[in-house]
Structures are given as C-alpha cells and as structure tokens.
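In structure tokens, one chain follows: the form predicted on its own.
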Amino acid sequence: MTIRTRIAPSPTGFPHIGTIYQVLIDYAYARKTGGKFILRLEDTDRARFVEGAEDVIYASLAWFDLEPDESPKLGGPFAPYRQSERLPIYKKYAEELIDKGHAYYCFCTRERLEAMRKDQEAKHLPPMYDKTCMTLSAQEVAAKLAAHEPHVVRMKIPEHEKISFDDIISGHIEFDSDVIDHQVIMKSDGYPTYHFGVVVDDHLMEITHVFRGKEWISSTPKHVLLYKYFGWQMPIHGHLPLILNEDGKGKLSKRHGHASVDYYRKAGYLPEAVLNYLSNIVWNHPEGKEIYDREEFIAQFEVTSITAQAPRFDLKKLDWVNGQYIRAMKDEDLLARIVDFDDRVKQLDKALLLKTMPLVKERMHVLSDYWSLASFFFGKPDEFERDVNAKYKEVLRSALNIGDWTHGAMEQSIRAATDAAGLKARDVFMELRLMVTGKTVGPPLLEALEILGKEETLSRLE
C-alpha cells in the first residue's frame, strides 16, 4: 500500500500557521513512508470565498518547501483536485445514499428551521434537525422534486448507537450516536458540505492516512458512518493538539497577527526555523535536540511519539530557533537572505556588507534585525536615541587621531585618553557609539569604526 497523505484547505483566507503545522506532520509523514503528500482545494463555500487565496495557498507552501506531489496545479491521476469541479461526483454519491436508505431530500425553509431552533433554545435542548422531511413519502418527495422546491440532503444518523473510532493519536474515541445530528451533505446549489465531500474524496484519491486538528474530533462519527455507508475503508486518523495561544487561553486565533503565514515572511523569519519550531512544540527529538533540519526531521519522526498535549505558541522562543539558524549560516548565505529579504540594501556596496556580517550576526532574531543594527554603515545617522553629551568631543578627538586604525589601538589610545581626562572607559564609549551609530545598543563598536573608516568615523565625531 503506498502512503498517501493530503492537505485540504478552504481558500476562504490567508493560511494560518496551524495549517502549516499540520502539512509539515502530512509531509513528514509521507516522505518517511515514501508516500505521497496531496494538496486538495476545498472550495465549495463559495460565500466565504477568497479570490487570489488560492495562489496564496501555493506560495506559503512553496516558501516552507512543502511541494506536494498532486495538486490542482500539478495535476495528478485523481484529478481534479478542486471540489468545485467535481460537484457530478458528489451528486451521483448523494442520490446512492438516498437509494440506499441513508440519507433524505430536505425541503424545510430557512423560515422554518430558524423558528425550530429557538424553540429548541427556549427548552434548552440541543440545537438538532427535528428530522420532519425524513418521514415524507416517495411520493411526497417526487412531487416537490417535480415542482423545483429548493431542498438539500441530509444524512441519517442511527438511534441508540456507540460509533467509535481508534486515533493513532488520541486512542481509541466513542460517542453516542443521539448526540448528532443529521448533518446536510448537499447544500441547496448542488455544493456538498466538509462531511461529505472530504470523505468521498479522501476515498477516491485513496488517502491512507488524515492528519487534523483535534477540533474536528467531534465531527469524525459523521464521517465513520459516512464510510460504513458506502461500504469503504476509513483512513487512519490522526487528530494533532491544537496550538494555543502564547498565554495558553484558546486556540491560536487569526485575530492575533502571528497567526497568519505571512506574518513570518514580512518580519524575516526563515522558513526552515519556523518548521524546526513547529516540529519542536510537538515532538520531542529522540537525542534531545532543539535544532535540526527538516531532513533529519522526517528520518526521525514517528507519529505515535506526538505528546497529546496542547502546546503554547512562544514567539520568544521561537525567536531564539531562528536566531540559532542565522549564527550557523555562512557569511555568503546570511547575506544572501537579507538581500532577498530587505530592498533597502540591494543596491549597496555587497563588500561592505559581507563585513557586517559577523558584528550584526550574532545579535540578529530574524532578518528584518539586519537594518536597525547595521543602516550607520552606510550613512550617517539622521536621529539620536537621546542627546549627545559634546563634553568627550574633544577626548574622543584626540584619541581616535592615530595611525593605526585597529579596533586594538583604538581601545588602547581611548582608554589612555579617558583615564587623562578623569572620565569613566563606559560613559565614553557609550557616547561615541552614540554619535557614530545614534543608538546605545548595537554591533561590537571598534570592530564595526574599523570598517566605517577613520575619516567617516571622524567626520561623524565632528
């Protein structure tokens, strides 16, 4: 049996990072297998739908190389792979429902339903279809079907039973059968609902194994009947803990701005750490390891050994995973990257800022940090973070007019001159950081006037 895993996102939006999340565990899963990885575009909320989302969808995985192998772009042997062009599909699955007992035309009235659930509010009980078109005859259903009286169709669910399912995950999960409701699988514009579709078409394009939220927990009995319907075999299920917000109250939400794909590609993030990161919140590496790369990832990973708990999303530490990947990359690479990244240093000198690269590198978390710690190299600083005290002008004069320009002379000469003058080695150099730079804080600061030079480094002093 060949491993074959899928992504199925609804272009409704920009990708959430809990989606990525979830195509990293689908990829890992069938490259260690030798498997397939699917990307299947859910599209039939057509009210909710996004245009450009799709494409979207393709560049957010393509930024995190996690190219599927059959996609609605790539093609593949179960095309198509967008729901809204399979829509004869669903319809010939629905009617074989309806023949077989399973599933029922539904003529209620948005009218109607909505006066059914608030009587059911008012009585405090579950808000579930109270099944009134079930019990229409054939002949009552031929003659509204005759007459075009909009209807959908909904499944029947069994009375009295317990339908459990064994996740790899979370073991084995039961429910009672008379806490679902008869869900509609075919809305009233020919579109099949999530329960519907996705099982016929995880059936079709033989999906072995479904990796998802464990919010979708709840709806799986729908899809276990759905299965025992048709007489098919269910995939293996696997329900992921779902990412929490930093404090640990809820689900990381889209309201918060780092719940969007995007958010780490503008702030300049790498990809492979934002993975790395994924991975670690988890999954434990059996050698106890924080850092590695996707390769050694997917060597490594076994399914059963994801903790079942909920984890917080720590954009601090998450911090911390990129910044480790900055100080590994090569001078060359690291620079690379931030040329990619920053427009504002595509035009400058790439010999000069191949010198930054060391001072700037160990102080960076992502690549938008390169701009604040290292824009003084290439021009004079048009604001101070406070006022310059001109009082060491004429200390940090005399001491930088030397002929060896070396971060080692240049320590020796404004030691030897501040300890003349009576003035304390740290006031002093914080002030030149100052007037050189316009900020207290940033790369090692001889090491960083060596490159400027002593006449810019002079010139700013004056």
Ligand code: GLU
Contents of the next structure:
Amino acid sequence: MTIRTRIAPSPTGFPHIGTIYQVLIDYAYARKTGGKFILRLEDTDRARFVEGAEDVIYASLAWFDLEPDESPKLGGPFAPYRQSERLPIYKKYAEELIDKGHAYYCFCTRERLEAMRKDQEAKHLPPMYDKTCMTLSAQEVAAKLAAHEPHVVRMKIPEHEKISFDDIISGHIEFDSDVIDHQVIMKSDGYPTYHFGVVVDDHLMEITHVFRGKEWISSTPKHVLLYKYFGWQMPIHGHLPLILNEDGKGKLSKRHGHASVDYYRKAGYLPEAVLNYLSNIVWNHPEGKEIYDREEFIAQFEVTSITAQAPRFDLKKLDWVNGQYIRAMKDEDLLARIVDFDDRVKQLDKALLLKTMPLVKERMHVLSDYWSLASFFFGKPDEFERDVNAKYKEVLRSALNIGDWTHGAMEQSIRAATDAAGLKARDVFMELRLMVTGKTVGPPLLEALEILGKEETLSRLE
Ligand code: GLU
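Coords for the form predicted in complex with this ligand, given the form predicted on its own:
The complete assembly is shown below, putting the previous chain first.
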C-alpha cells in the first residue's frame, strides 16, 4: 500500500503558519514512507472564496520547498484536484446515500430555519435541524423535485449511539450521536459542504493518512458515519495540536501579523529555519538537538511522537533558530540570500558586500537585519542616533592619521591618544562609531573602518 497524505486548504487568503506545519508533517511522512503528498483545493465555499488565493498557496509551498506530488496545477492520477470541478461526483455519491436511506432531501426555507433557530434559542436548546424533511414521503419528495423547489441534502445521524475513532496522535475519541446535527452535505447551489467533499475525495484519492488541526476533531464523527454509510475504510486520522499565541492563550490568530505565512518571507526569515522551528515545537529530537535539517527530521520523526499538547509560538526562539542558520552559512551563500531578499542591496558592489559578511553575520537574526547593520558601508549615514560630541573629533583626527590602516594599529593609536588626552577609551570609541555609522551599536567598529578605508573614515569625521 502506498502512503498518501494530503493538505486540503480552502482558497480564502494567505495560508496560516499552522497550515505549513501540517504540510511539513504530511510531506515528511510521505517522504519517509516512499509515499505521495497531495494538494487538493477545497474551494466549495463560494462566499469565502478569494481570487488569487490558490496561487498564494502554490507560492507558499514553493517558498518552503514543500512541493506536492499531485495538485490542481500539476494534475495527477486522481484529477481534478479542485473540488469545484468535481460537482458531478458529489452529486452521484449524495444520491447513493439517499438511495441507501442515509441521507434525505430537505426543502426547508431559510425563513423556516431561521424561525426554528430563534425558537430553540429562546428555549435554550442547542441549534439543530428538527428533522422535518426526514419524514417526507417518496411521493412528496418527487413532487417537490419535479416542481424544482430549492433543496439541500442532509445526512442522517443515528440516535443514542456512540461514535468513535482512534486518533493516531490523541488516542481513542468518542462522541454522543445525539449532539450531532443532521448536517447538510449538499448545498442548494449544487456544491458539497466541507464534510461531504472531504470524505468523498479522501476516499477517491486513496488518502491513507489525514493529518489536520485539532479544530477538526468535532467534525470527525460526521466523517466516521459517512465512511460507514458508504462502506469505505476510513483513513488513519491524526489531529495535530494547534499552535498557540506566545502567552499560551488561544490559537495563533490572524490578528497577530505572524500567523500568516507571508510574514516570514517579508521579515527575512529563512524557510528552512522556520521549518526547523516548527518541527521543534511539536516534536523532540531524540538527541535533544534543536538545529537539524529537513532530511534529518524526515529520518528521525515518528508520527506517534508528535506531542499532543499545544505548543506556543515563540518568535524570539524562532529568531534564535534563524540566527543559527545564518551563522552556519558560507559568506557567499548568505550574500546570495540577502541580495535575493533586499532590493536595496541588489545594485551594490559584490566584493564590498562580501567583505562585510563576517562582521554582521554574528549579529543578524533575519535577512532584513543586514541593511540596518551594514548600510553605513555603502554611504554616509543620513541620520544620527544622537548629536555627536565634537570634543572627541580632534583626538580622533590625529589618532587616525596613521599609515598602517589595520584595526590593530588603529586600536593602539586611539588608545594612546585617548590616554594622553585623559579621556575614557570607551567614550571615544562610541563617539567614533556614531560619527562614522550614525549609530551607537553595530558590527565590530575597527574591523569595519578597515573595510571602509582611511579616506572615507576621515571624511566622515569631518
Ligand atoms: N478545507 C479544510 C481547511 O480549510 C480542510 C480540513 C481537513 O484537512 O480536513 O482546512
């Protein structure tokens, strides 16, 4: 049996970072087992459809280099992979369920359902369909269909039963059927609802493992029933813990800018570091390592060792991981990534850029840090963090009037001049940094001046 995993996003905007973490698990599990990873687009909710969102999903997966084996774009043996292109399939299977007596047409109007809901609310009852149409006779149904009365299809839910499944991550989960609504499976516009589309497609696309966020657990009993009604084997389900906000309160929400995948690209994170961080928060490396690449993750991880407990998303920790990746990179590679990322750097002198790499590498967390740390190499600062103290200028002017423009010689000369003038070396260095870079913190100063050159340094002093 070939392992087949899938991600089934709805094209409703930028993917959430939690989606990428699911993709990572899907992708890693498929790679580990020699299986396939599928992208299916669940675009049946036309009200929430966002134009262009499908391309954004492809771009996000490409950025993380988590490419599917089959997708709407790539095609594959189970095409089409866009649910909106599969409507006749859902219609056929919905009719099969109706014929088997597991589903029924419902002709209730919006007004009737609204009145029913209000009444239930007033009586403090849970909002559930009252099953009115379940008892329509075959003749009544036929007459209404012949008269083209708008309708949906609802699935039946048995009374007083336990519905259960074994989750590969969370263990045995049981539900009471009496709290489950007679769910609409086909809408009046001919589109399936999520519950129906997901089951039909996971089955037809021969998905063996469904990994998805924990928020879908409460939907799963409906899926369990649908598999049973069709007589299909249910794929193994693993509901992944939700990623929480940093304070541990609630799911990492779109209100936080960094819930959206796009944030990471724009802020200058490296996709491989983000993936490393995401693996870290849901799984522990057997040797306690925090930095490991994707191949190592694929080789080492076991689905059953994914933590069931919801992790917190700690941006500072991610910065640390990203910084580790930056420091481990060769200067040329880091430069290529910065050039790719930052338009301001694209036209600059490559040789000079390369010389600055060792000085800034240790201080960078994200690619966007480069420009704030190193822009002074490429032009006089336009802004100064504070006013410079002119009293240091004279001392520096003479101390830097040396032939041997190396950081060692500069250091000696500045210290000697500083002692002679009765000043504190710390203050003098700080002032020199401010005059040359506009800032009071930055890369190692004298090494930077060595690169900048004597003439430019002295001109900045003036
Ligand atoms: N279309 C659902 C989503 O937007 C898929 C959930 C699932 O994986 O079953 O996430």
